[in-house]
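As a starting point, one isolated chain is supplied in structure tokens, in the form predicted on its own.
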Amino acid sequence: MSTSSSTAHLDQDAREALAAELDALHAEVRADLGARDAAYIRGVIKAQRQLEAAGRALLLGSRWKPALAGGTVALTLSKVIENMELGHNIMHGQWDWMRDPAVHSTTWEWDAASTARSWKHSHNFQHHTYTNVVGKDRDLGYSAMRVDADQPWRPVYLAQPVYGMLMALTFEWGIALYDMELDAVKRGEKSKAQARQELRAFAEKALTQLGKDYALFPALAGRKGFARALAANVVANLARNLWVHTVVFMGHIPEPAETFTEDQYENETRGDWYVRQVTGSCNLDGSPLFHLMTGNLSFQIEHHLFPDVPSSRYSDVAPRVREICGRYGLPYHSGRLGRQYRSVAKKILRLSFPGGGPRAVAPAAFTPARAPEVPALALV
């Protein structure tokens, strides 16, 4: 059972009651999906493609500074939206209910170095199954950073504030290689044939990405504009990587986010799983535009509770989830990006050194209140 100092007051009956409420909320949202949701995702796809086309077109004239600046901004925004609101969420299967091959998890290939197949196994299965379980969730520090006091300290962690920033700038490439789990070949958990197949798929995807951004489109800007167009593509990719890394880290490892041992994960019930998703995630406060640019992963709690629900519904669901958490005495962590960033930076610095601090004392016993009448989800 996933029990921590902040959830020890919930006995198994309370956890199962919590699961029943959250299951009902999930079913309610799924039953309500329809035309407005389909219009939303198609509208985002259209806007993203228009931004990318505008950025590419402006960079054809990159020898002129206004075109260079405008093209770089438009291309950066298009890459962020494509990765966050489109790629991540479509490949989660959030739009599979539409049965439209254009927005289906089995057909979408995103503008990132990772192949869709490799990423879906690592993220959709491993991360969302073992969220914040030390030793099982490979996304927890990506085996490169110490982000929990229970992780054994090694001298290399003294440098993690420095190499952590380098990892942020090259995030898509690091993730692409990491998700293939080539080290599993040495452990006998993956065959050499499978590893070679994944490496070939990665090489093909990498050549496509490199050729598109660093050869083809810069060349279209002509001899005089090539260097500037190339630089614009580099900046757009670096900015996208830094933003994606920031959103991911801010949602999973601020100081309030809890981690779990493999023993806590064993024999976990549906209620325990829900508790782990809530306490292991943190939301980010912001405007609708901010939420769009994060792929609605600013609602990280709701995403981990309902990963197959369309991201556009998280803003509707969040007040309901917060209310349910309040009645069960569950922490619901949410804050502005700056505050969460400072929390993560301090944590990474603190855990660069040996130690990490004691765990909090469990609160007194708690009995959840009866569920009140809550309005149905807004339809507009």
Given for the second form:
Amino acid sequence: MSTSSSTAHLDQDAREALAAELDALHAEVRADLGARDAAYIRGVIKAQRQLEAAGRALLLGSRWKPALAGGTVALTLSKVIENMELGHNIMHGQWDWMRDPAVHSTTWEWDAASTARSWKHSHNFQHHTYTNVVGKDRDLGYSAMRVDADQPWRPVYLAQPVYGMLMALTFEWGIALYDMELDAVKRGEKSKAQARQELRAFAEKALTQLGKDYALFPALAGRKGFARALAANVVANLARNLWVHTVVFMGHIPEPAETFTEDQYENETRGDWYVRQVTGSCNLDGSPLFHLMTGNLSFQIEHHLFPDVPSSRYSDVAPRVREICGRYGLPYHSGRLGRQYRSVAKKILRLSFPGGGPRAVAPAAFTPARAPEVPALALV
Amino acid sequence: MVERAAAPKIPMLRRRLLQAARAMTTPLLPDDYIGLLDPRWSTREATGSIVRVVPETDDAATVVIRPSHQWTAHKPGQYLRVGAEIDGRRHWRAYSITSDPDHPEQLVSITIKRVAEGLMSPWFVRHAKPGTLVFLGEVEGTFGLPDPLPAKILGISAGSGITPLMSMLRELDRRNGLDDVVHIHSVRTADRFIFGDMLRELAARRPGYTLHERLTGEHGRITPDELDDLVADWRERETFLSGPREMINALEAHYLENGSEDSVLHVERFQPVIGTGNASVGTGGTVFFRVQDVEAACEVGVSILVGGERAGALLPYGCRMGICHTCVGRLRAGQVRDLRTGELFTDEGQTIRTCINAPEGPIEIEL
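In place of the form predicted on its own, output the structure of the form predicted together with its partner chain.
Once more the chain from above appears, this time first in line as the rest of the complex follows.
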């Protein structure tokens, strides 16, 4: 049961009615999927691969500055789209209904340090099930940062504004380590054999990724172009990390997003679950191109309500979700990137120091969250 | 898991080159880029292009396909899984191959009868066009001519069950093996006889081939007792049976009861729909899907797959007739019954096909 100050007015009957409306909306969209949607995702895949090929081709001429600049931009954009609109969404199973083995959550592999398998477990299962439940949702601060006042303060958090920035730049590597959940081995929740196997898969993938970006393609640019092509690949990967980190942190951490305790999570009804997904997520406003570059995670609320609905449908669904939320008096958080970014930055700074909870005495429903079981994972 | 086409045969050199090019495309494969230019160039899945669709009767057509890669020779009587994308979704069905194994132009054909409430057969018969891309699965099936060829053959077919027999007859014709073949084909009306003209012509040309056309619209279905009148020496013949379930069941029982020890019976079953409650096998039961957290009740003859779908679970499936193994789940508790054979499976931990198995009492499945 999740009840907080903003949703306390919703009794179980109202929550049941809300769930029925959202279920009906979900069924309606899923039933309408067809050739148009298939053409969309194949179009994005094609555009992304063409952009990548063009970027790589331009970087072969890295000795010439216009080629270097154009190649870096094209490669960065293609890497962003590959991770966000393609990798994240396809691995969610949003396109599994097509039954095309080339565009399927069980076969897709992405250009990121995490193996698809590890990521699907930690993201699709853990984050989407335990969204914003303090101590359960490991995505909240990625077990390295204090992003909620209910997380107990420790001295290491004084440094989090600094290591937070470093983490942003190396995001894919942090995520890869985090996805393997090596701390679970220490707690005895994961077998050593499995951890070894995941580490081996990660090492293999990381090596081929590094080899491609930092050795093979720079080498193809020739002796004079090597250093510049290498730099272009470094820039593309860093820029992608920064962007992905930014979009991800805007999803659940901006100020109005609510967090929940494990007690609230226990005995949750379908309606409670929907309420938690809405109040725990924040959308970003922007143009269609902006939405594409965020992988439509700018529709974080719709994505969390319907993780298996194709991303291209979120913009159609959003006004209807917003209308439903309005009728039930549910807060629907949405803002432009700049505002949300400032809100997150302020929160991270404030929570690097002890305290930071709501000033007023918390209502009874706010039972203090149990300390996270997860020890901070050194990401830097 | 998702149902896939067969792996095409790729020449060694090309495979090596693709392997080397992986360094540039990792974590993707070179094929992911090559396939963007033309999906037929991909070496991931065997594909083909429809060359033409030849109407056979009002509601049946032969679809002629040019495989994109070297074709694995099939044996007459075998079937092929064919996949096609319809409204954004890929669907698979198995169809008997009706072309000769070594077609001069390396073409492969399947003959399809339109099932009104079906999905793929209407699409093939009415909408498929020359140039349309199809996916080709493995060639499968054990129904076919033995080696050496039998001296005396009896073929009994009905409706679209003619298709595997047609390719066997073609093979026999080519190998001059039509010495003593009796063929009884049942069809509602003469104009619905798929390959009717060809077979009548064959009967006129080859004295060793006798064709009995049974028009069930006028004379009703053939009964096992009538066999004695039509083919007095049926017991001595190697018999090939292909058609609807009821016909096969009746004739199989007849062979068991009245056949001699030497009677050899080959059977091809066409079961387009299994598990929707049309078979009265077993007791039915309840299924708990562990991963989906869904509980379903299955009446007698309802498969785990159909029961689960009716209860709202989104389950993997492919052919829905026990061929493709797309729908497998692991049996964690209880026992299941194969709706085709009636066989009971009780080993917990084994993988079972949900499309052809039904729960026998309460079961739990990991899927």
